[in-house]
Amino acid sequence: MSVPLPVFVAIPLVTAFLLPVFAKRGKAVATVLANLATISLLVLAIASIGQSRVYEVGRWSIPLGINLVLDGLSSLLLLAISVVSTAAMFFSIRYMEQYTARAKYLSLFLLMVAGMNGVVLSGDIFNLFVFLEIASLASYALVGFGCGHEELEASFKYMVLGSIGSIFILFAVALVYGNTGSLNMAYISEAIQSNGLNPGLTFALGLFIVGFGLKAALVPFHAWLPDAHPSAPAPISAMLSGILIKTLGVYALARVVFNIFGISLATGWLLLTFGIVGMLVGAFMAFGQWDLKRLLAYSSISQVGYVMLGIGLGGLIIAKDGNLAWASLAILGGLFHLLNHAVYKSLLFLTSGSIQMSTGTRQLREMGGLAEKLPVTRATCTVASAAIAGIPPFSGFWSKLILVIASVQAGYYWVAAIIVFVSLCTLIMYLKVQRYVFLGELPENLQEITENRGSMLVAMVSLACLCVLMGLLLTPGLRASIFAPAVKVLVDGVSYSANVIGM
């Protein structure tokens, strides 16, 4: 089935936008509808996965129109959005009940979800910005949504470095335009290669490592996200975590970087510095958190580094050494990582939700004794630390040992290590969120508490579910078809150019 390209971005934004008049019928019709919206997307991401093509927009053909572009590396980012999304939305039943103004938070999530999908697709490198500032807009508010101090706080510290990001790109946007006379990715690459980097178009790549790297929370333009990450709700926390970051800012990068402007022993040395340094400061740093969402927060910020690290790794091989194999196999491990964080994290954030809707509080401190009263809630928080710890045959695993053959095959040991010694890190914060919440004495104010029934409980044990399975994706049909022509993508580099072109 040939997926038409703008219904990922129609279909939650022609939402959005009526969501506020079926309200008025009710609280349950507006989020049956928004709930349909990202059923309907997960159905469209499944069936465009290993499909290729370009839309112009009215007709008007490529650079002077409008095009969206769907290959390897957007169908992937498709499907986890949307598997995040509509996890999350299931979530926001019940859990959303605890906040007034639902038709809002409902168009603003679905807002969120059109502009990330409008980033995926976009062909253009205006568009894209145009859809990271909706989304972002979305988040910003999402974040401060139960509009207390602690929350307007985070996302008025998230929106003022979000701008600055956004300044960076909208920028580098300009000096790409100035320096090549086009926007569209594809002929932007064709005119770098036809004429090389400039002075102009080489400060640009530096303003979109920056603008791109703020989105992205990487270490050091992380600062924003410690604090809007926990004061978020649940259901965008997991969002936020699981799939914004990786959009707006992982996926922007690369496709700018390996795509458009071509990767180089430089930047591949750069992206895979990122990616050890989040991933250690993100370990060290959830290490001494008590608050149960700031240490997932700091958690996020070390995984995003294994899929830079990943991506990095590959990019660094393609270009020293020219070995296309085990560059294909450490961005495998990169993008594979990417998909496995979405869920994995998300779900933790899910818990998290949970839990603290249960007893009040986030403080791992005044927990304890919960696996008695939160019997389910403790099976699948289990279940996504093991993933996220990497041990097997959890999804974690998987994604890790890849990354470790890659870099053993490719002779960069101490990368391993690296690897290898912060998933020993991570384990032991993730041990330190089960002893602390689930084992040892039930304090006397939570021995009345109960399970969160209902879409909860269905929206984390689905996520559990993908945590144990997802290894699978590994098979040969299904890595062909899901990884294998996303790997491509990036391997190919700036023969994106022609790809889109000749399409």
The other form holds:
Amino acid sequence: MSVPLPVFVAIPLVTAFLLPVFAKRGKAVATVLANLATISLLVLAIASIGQSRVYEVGRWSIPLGINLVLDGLSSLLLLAISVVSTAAMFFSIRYMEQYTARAKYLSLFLLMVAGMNGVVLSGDIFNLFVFLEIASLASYALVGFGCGHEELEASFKYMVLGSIGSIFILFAVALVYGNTGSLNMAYISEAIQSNGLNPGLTFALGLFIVGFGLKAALVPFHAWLPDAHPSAPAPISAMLSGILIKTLGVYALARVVFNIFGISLATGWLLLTFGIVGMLVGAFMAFGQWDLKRLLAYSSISQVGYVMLGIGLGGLIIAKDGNLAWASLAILGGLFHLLNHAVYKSLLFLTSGSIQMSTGTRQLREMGGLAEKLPVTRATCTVASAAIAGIPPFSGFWSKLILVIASVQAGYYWVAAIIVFVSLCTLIMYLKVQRYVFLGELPENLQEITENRGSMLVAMVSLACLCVLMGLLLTPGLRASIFAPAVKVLVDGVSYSANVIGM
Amino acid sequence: MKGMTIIVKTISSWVKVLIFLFGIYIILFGHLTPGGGFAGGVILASSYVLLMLAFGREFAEENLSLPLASKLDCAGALLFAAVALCGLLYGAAGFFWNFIHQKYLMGTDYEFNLVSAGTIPLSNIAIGLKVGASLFLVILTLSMCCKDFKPGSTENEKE
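Output block for the form predicted together with its partner chain, input the form predicted on its own:
Every chain and every other molecule in the complex is listed next, the one we just looked at coming first.
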């Protein structure tokens, strides 16, 4: 069954505006409705795997109207968004009892989901910007949801830097429109293929890279992330780190660079450099952190570096007319790592929320010996740490292995060495988490704590199961239906326009 | 802060009605004359801003309370989404498809009438509601930064 594509945006949007009706009474009804919305999105996303089609909004054909495009890359991202949002939404049932204004929280959450789904599906560059703003504005509000001094400061910082990123993207959209006469991504790409890049378009590409780089927290532009992600409530941190930076940043950047402008040697090197610098800087900064969620946030910068490295390496090999098999392997590694990181980083943030709710602190030095007090949290956190560090049976190992194989085969031995080195650094920082949170002496004031049960445990355990099982996605059947179309979209590059116009 | 002088109060209580009517006109004729949902919504909100300036924020809030404005805001968004979804459901056609125009209002008889253009006036009304209510809320929220604002004086939603 093929669902009309706008449903992916319409379900969360309509639910979001329906929820404030239940402001005072019926908190339970609002929660159930919001969960139903995310679960139905998950079902729809699974149903749409492997499909590709174009939807013309309002039946206006594409040079005139706006189109939504579902292809392999979009359906992969839709799957990641819906898995993380379902788990985070389920986790919030219990976790958000600490906060007031439940209905507002739920509707902002759903607005963010609507924005991200829109970004992933949009086939129109200006529409992409609008959905990006919807998701960003909802996330600014959610970061400051606690309304404490620290939260508001982080939210303000995030808002200023995020708006600068948005302005860059808006300028770039305007420049592209002025130089090609179209806002539709397929038509822009066609115009660039026939007329070549002029200085205006090259400048626009630079603005796009900076703007989306700010949203993705690539390293020179990462200053907001270590403040914003820890200050948000735990399920929102999971959404922000797990999926928001990838949708608004990595996905949009890959779409613009590969499918609209076409990958060149310079942009390939640039993406690869962003990836490597991000990996190293993120990992080194994470060592010194004593705030649990801040450590996780720096680790996110490092892990997004892996994704950029895979995509950039693939692009570089394509631009050098190298072997396309290794290029697609590198991109496969990047995209698989994107999916893996979405799952295990959101799980890590959820466990940090569970720890914070039980102990009331995020400082590693004030904890210790929680293994017996919080057994399930401990187990899931260990699984996620093993996955992120790349211990063999868990998901993170396979994506890093693919990246190493691709870079060795393509002749970039130093890249492979850096991947392995950063993997070791990741292992060290998560051993630090295990050591200071779960092992050691239990402090006096934490003798009485108990684990929070119910929805929080269900969400964490199901994500932990995914962490263990995700290696199975590389079995040929699943790989052909989930990853192969996504990799093909990026490897085919600018033939995206012919595909969309022909569909 | 109990507002301005009696002259301003009297004049603005008259003018407010006219501005409000003008906003409604801009929204309803959005598909025929310049203007539309957004411009009309801003005019609707500005009538309440005039009230707030002349009589003080308490008076404006008595007229249009915060929860009510917030509900109107959501209602506008929902109405807009409903118009779009009706296009999808109506004969399985398409999101945002102008189904009323295609089914009932085709032909030259309807050109330049108030009742024409299908779903566009409905969307304009929805946008007007949304923009008017949310702009009012924005200005009300900004006025909380004013010096003699007392935290207890608005009913925030405390659950």
